[in-house]
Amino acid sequence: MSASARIPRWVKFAMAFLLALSWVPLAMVAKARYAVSEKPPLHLFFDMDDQPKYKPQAPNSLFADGRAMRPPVAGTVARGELQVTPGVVDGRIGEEWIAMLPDGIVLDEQLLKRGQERFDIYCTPCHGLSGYGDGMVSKRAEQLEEPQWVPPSSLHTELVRGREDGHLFNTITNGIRNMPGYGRQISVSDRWAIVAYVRALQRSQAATIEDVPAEIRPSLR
């Protein structure tokens, strides 16, 4: 008589039952993976997925008006509903770059100082304080002889000098070639301030005698 024939029948049924039962967890996992349910998932460890919260229109004694829902902050504008001067947000009107600072951006000493401050923070690591592409990051990459390093563009080339203010604004916002965009780090007004400062920086490196006030020219060498 074989060994399998000596196993009691109830043991065989029990083994078959346990084998079938072992597939139940896998079947439940597969069902949970692909099925849609309005019930919350089973949590063995309660974390931030399941925490106390206020539902809409619920009371809350923390605030003086007793409401959990707070009114909008004064001056809040829904996304996409802000009415701004054309060209301020994207640097272009239609498909054309705006040539100069848009209306509403006042070119004064305060704007230039703000632009210089933001330029020193975000731009000088690569472009350098003078804008010739000789910043600390660039110099370090050259010392290490990084094979993939692409030197930053000089801001004083004829190509960059000839670009419209809107083009420069777009470059700061979205980046160009290997340069990343800074639209998330720098506000719209500060991006225009940087554009204004870049123009002043360019002019400082390509100034002529005509840029000097007439009463000062005789004192120049």
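Note that the rigid core is defined as the largest set of C-alphas that superpose within 1.5 Å between two forms. Keep in mind that what you see is a predicted model, and the values were worked out from it rather than measured. Residue numbers count along the first chain shown, from 1. First, how it differs from the form predicted together with ligand HEC.
After superposition on the rigid core, the Cα atom of Glu158 is displaced by less than 2 Å between the two forms. Put the two forms on the same core and the Cα of Gly104 is off by less than 2 Å between the two forms. With the core held fixed, Ala32 shows a CA shift of 2 Å or greater between the two forms.
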Contents of the next structure:
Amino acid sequence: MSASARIPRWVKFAMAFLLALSWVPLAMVAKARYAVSEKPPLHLFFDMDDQPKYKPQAPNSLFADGRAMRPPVAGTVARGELQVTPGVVDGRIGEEWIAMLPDGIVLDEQLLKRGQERFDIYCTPCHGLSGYGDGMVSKRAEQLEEPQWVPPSSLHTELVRGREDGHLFNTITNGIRNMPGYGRQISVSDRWAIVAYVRALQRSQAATIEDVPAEIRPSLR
Ligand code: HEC
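I would like to compare: after the form predicted alone, may I see the structure of the form predicted together with ligand HEC?
Time for the whole complex; same chain goes first.
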């Protein structure tokens, strides 16, 4: 008598049936992978997949114009589409640094005052109030004999005095060598104000008696 003959017939049928049944989930998954359905998929864990939302062009009574899509705020300019005077945002036209403040930045007392205020905030810790590179941070670093400390440049050297306004603007924006850039903290107009003030500061340290009004000269001599 063989082993299979001892298993009752109905058990064999039941086993064959269960074996066939065990393929059903797999077949369903396989079908679900390829079949197209109008109905939403079976979703056991919702997480945050389904949330109330407005689709493009849908109406929304919340707004006076009844549109869910909001128009851009008046005056919005897309990235890269800003039309400005050449040199204003990067200090150069093509490869050339602009020599003087760009058009639209008016050199007046207000600009210099603003530049002085911003310079005192952002630049003096390193460059010092007079711009000789002797700010408090630098003094402290030298006191501690910090081996990594690179002394801030004096703003009164021939080299820095000879730099174009655009170059100076770029130094403030992107930094130079070991100096970090301040473009993210200081707005474009404030950077130009600082440039103007640095020029005034440089002039003040290289002034001649001819720069002093004639009526005051005798009191200085
Ligand atoms: C954290 C300290 C620090 C601050 C703040 C700082 N600088 Fe400097 N600056 C330096 C250092 C250091 C150098 C010299 C870098 C080198 O030689 O590697 C330098 C160099 C310069 C130079 C010389 C660039 C050249 O043409 O060679 C100018 C101009 C200058 N800084 C302007 C400014 C202005 C304007 C500000 C304020 C917006 C400012 N710096 C803020 C540290 C600083």
